[in-house]
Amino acid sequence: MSEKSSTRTFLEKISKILPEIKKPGRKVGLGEKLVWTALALIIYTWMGHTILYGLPQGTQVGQSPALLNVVFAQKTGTLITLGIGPIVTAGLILQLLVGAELIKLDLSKPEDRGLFTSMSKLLAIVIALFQSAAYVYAGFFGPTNATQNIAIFIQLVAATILIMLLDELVQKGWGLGSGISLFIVAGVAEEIFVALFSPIILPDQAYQGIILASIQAIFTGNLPSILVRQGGYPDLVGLFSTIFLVLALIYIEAIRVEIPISYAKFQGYRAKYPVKLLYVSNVPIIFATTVFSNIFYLGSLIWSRFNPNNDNIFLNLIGTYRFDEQLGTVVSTGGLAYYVIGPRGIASVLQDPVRAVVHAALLIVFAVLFAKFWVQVSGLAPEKVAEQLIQAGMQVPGFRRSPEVIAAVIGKYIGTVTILGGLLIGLVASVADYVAVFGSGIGILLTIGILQQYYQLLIRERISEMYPGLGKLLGRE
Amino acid sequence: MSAKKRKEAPMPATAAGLLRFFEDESTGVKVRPEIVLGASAALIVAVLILRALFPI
């Protein structure tokens, strides 16, 4: 016990020197919030277009080794090579540890919450140090000398700390919503824009942007050539899949079971408690992706240090890799690291259908597991919801007003939507990539969810701006 | 009505699936947002200048 509390004092000491954004300490208007949010976004995007100092000449930038970079808003070879990866990974690890009660923190206490925040920041920095070192050691940027390695390492760590603060800036009352969500959406939006309009001519002699490629194909009368393109380039199948996926997701987002509730005190006050099909939203897929990408990166580290020739049978199970000259980065060719990354485009699926099936299965299983876990950890569990409803003086008509009974009524639905939602999200995220959806399946999933949150947030901000009294009523404590 | 209900059964504050607790003032070194934006811009400009003038 005393050993634990000394760890705690140590962490509390460290938390005193961690940089932290000053709270506004005043009411920030909607207009000003938009400015801060836009500034943070512009800086982040600019970072994404700033190539690292010390990167070998001719290294291609922005080509992802994995398609996992959407979730972490990463762009290989730039200042956001690590993106928000360390922040998300650190948060996930801490949440898992707290959720499994391996770290004893009571998140209903303010001082424990403060410590949780400091610890996740500290862990994010540690992960950034580790990942930056891993990137240069594993040779992600090709052959680099010691000076280049040190320069890249420093830049990546510095950028991560700044990104952490940028996110905090947005979230801590200066901006709107969360920086992390914003950076993800910006990355996906950029990718979709490029897929639509990029004027770069790719090796198959067609424009990268599908709109330009279509016009070009109509003139040459060779429309079938861009129906399906090799190498996961934007094609017509991808375009129509993207449109379909966006519409389908907006529809799915609205599917819900509404449980009637009423006030115990006032007869006639009736309301509905919605249990959405995507009750757990995108969280499971982010968790799954975090695990997968870390398998990929740790695997590549092991490969470069202990198994560069791919001849150790046991280490080959973790992953075999090679350095792709054309992409300018490391790609996985076998083992677990190969299957955690799905093939992109119908052409690659047909090349190795087994990979597609295994990847989809992995993603779905992990998504369901994490969905179940997330419901327990995040206070979405039926028992918690029942407790909140009763505290608010609500009841489910026709049932006794006891937490157990209400939890049982709600739990019936929550249990189902948790598994179903996880399943659906896992399926969409994997299959969407097989038809080469623009911005990747996970990217579109995240974007739709985040944009909807932002839409609601903006409406709420507008209302509270115009009618301060009403705003208080609308969900702001 | 639905808005009222939302207030009473709040969802936890999550961003990209992370529990965040920024509403609590903790004990770290306070930085103004201008400083963070400035420092980020400075890093970018420094990298650009180094790349242009002192390639390694």
The other form holds:
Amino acid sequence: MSEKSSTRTFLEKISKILPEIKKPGRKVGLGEKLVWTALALIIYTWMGHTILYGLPQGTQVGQSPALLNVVFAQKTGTLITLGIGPIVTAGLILQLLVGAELIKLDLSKPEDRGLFTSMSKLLAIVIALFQSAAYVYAGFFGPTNATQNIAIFIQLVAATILIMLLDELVQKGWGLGSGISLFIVAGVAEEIFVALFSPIILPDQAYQGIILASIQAIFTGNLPSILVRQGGYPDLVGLFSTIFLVLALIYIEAIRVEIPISYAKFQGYRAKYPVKLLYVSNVPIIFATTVFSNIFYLGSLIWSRFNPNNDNIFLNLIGTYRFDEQLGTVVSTGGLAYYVIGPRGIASVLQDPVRAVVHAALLIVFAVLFAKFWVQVSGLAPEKVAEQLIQAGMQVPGFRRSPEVIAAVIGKYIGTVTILGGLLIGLVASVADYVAVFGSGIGILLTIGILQQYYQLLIRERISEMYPGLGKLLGRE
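To test you: the structure above is the form predicted in complex with its partner chain. What is the structure of the form predicted on its own?
Chain only, nothing else included.
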């Protein structure tokens, strides 16, 4: 995208009319940042418990695949029905286009970063308009009239814009970290809390929350009844699997290969360049679930208008659906849309083991492919890392100080951990749901990574307040 292009000029004009949160014109203290962060979180949580006006009677709130609830921090039937989906999708699309140099932007320049932000916001609004229309057009909430459809459409788009501003509020210096990450963690934490302590009484007269259900089972002498429960309700297998997964992920996050490096001008100086096992973090699984969710929703749109009886052989390959009266929403029953959303719980896996195997295979393959792709387009490739080390005056001891040589040495490690990391997160994200991990496998994956980032961020913020000089070195001012 050239500096004088008409497209750039158009986008710059559009950016001036897009809603925006201004950066603070003063230093915001840690205490005030925590207040603004909490406020953004409270508003988002309130939106997640506010049912859409005009929703048909009987629609069950939050009844959508756990995969989508977690990654997009959404609750079907509420103001966050779309969640952070449009924002995440827009950001990923633009990151890919810029990384592949299909859009020429230098994100090291403030003006290009500002243009990238404006493009992301504009694309997020466009995606929200499309998804909102698709939800209404597909009859995703059941039978609705024109007035209800218009009301629901307006609320979904307006809610997405508000979520976008909340994220911007947190990111632009008023709060801490990223609003998107914050909303994901909040959603996962809420699911885990409900799974542990929900006082709702189920049809079998047991509590929904596994802690309360366990106490009840101990007094009644019926512990086997909560070992594995039907209907996706929290059980003991899920509880112990969640504890094991959290501990395992904390350990896995710490695994890394440390490549020795030295300063070219001072041969006695030694350091290590760490290459984590999860080198690409959780980005590949976010990519994969974004693709899967779009397949699920676009498939439901096609089904509702062109194949409501599931009698078109070709459209059935995309997905077959039915409207579940009990859940008050559309569920997949076959085709690709059925396999991109995996079963949850041991009972569901045993009912359809083929679906479990296919879903796990798809998620693992997509995670590995996206991991390799993300390394190439995001500046994590061995060639880019080698260039950065050369520019910093570093070299690998025992090897010639050449970008090609250093890239070859580092590439052996990066290539391996990229594939292993993609395979591992794909396997964890799929299999964890098969043992009914609370908050879903993907949710736990994302939460562990995000909480570690927030921990490091809080330490930097605290240091910058106590020692302003160090704060400048850390880039906090």
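Residue numbers count along the first chain shown, from 1. Note that the rigid core is defined as the largest set of C-alphas that superpose within 1.5 Å between two forms. Source: prediction; values computed, not measured.
S.K.: Relative to the superposed rigid core, does the CA atom of Lys22 travel 2 Å or more between these two forms?
M.R.: Comparing the forms between these two forms, which are aligned on their rigid core, Lys22 does not shift its C-alpha by 2 Å or more.
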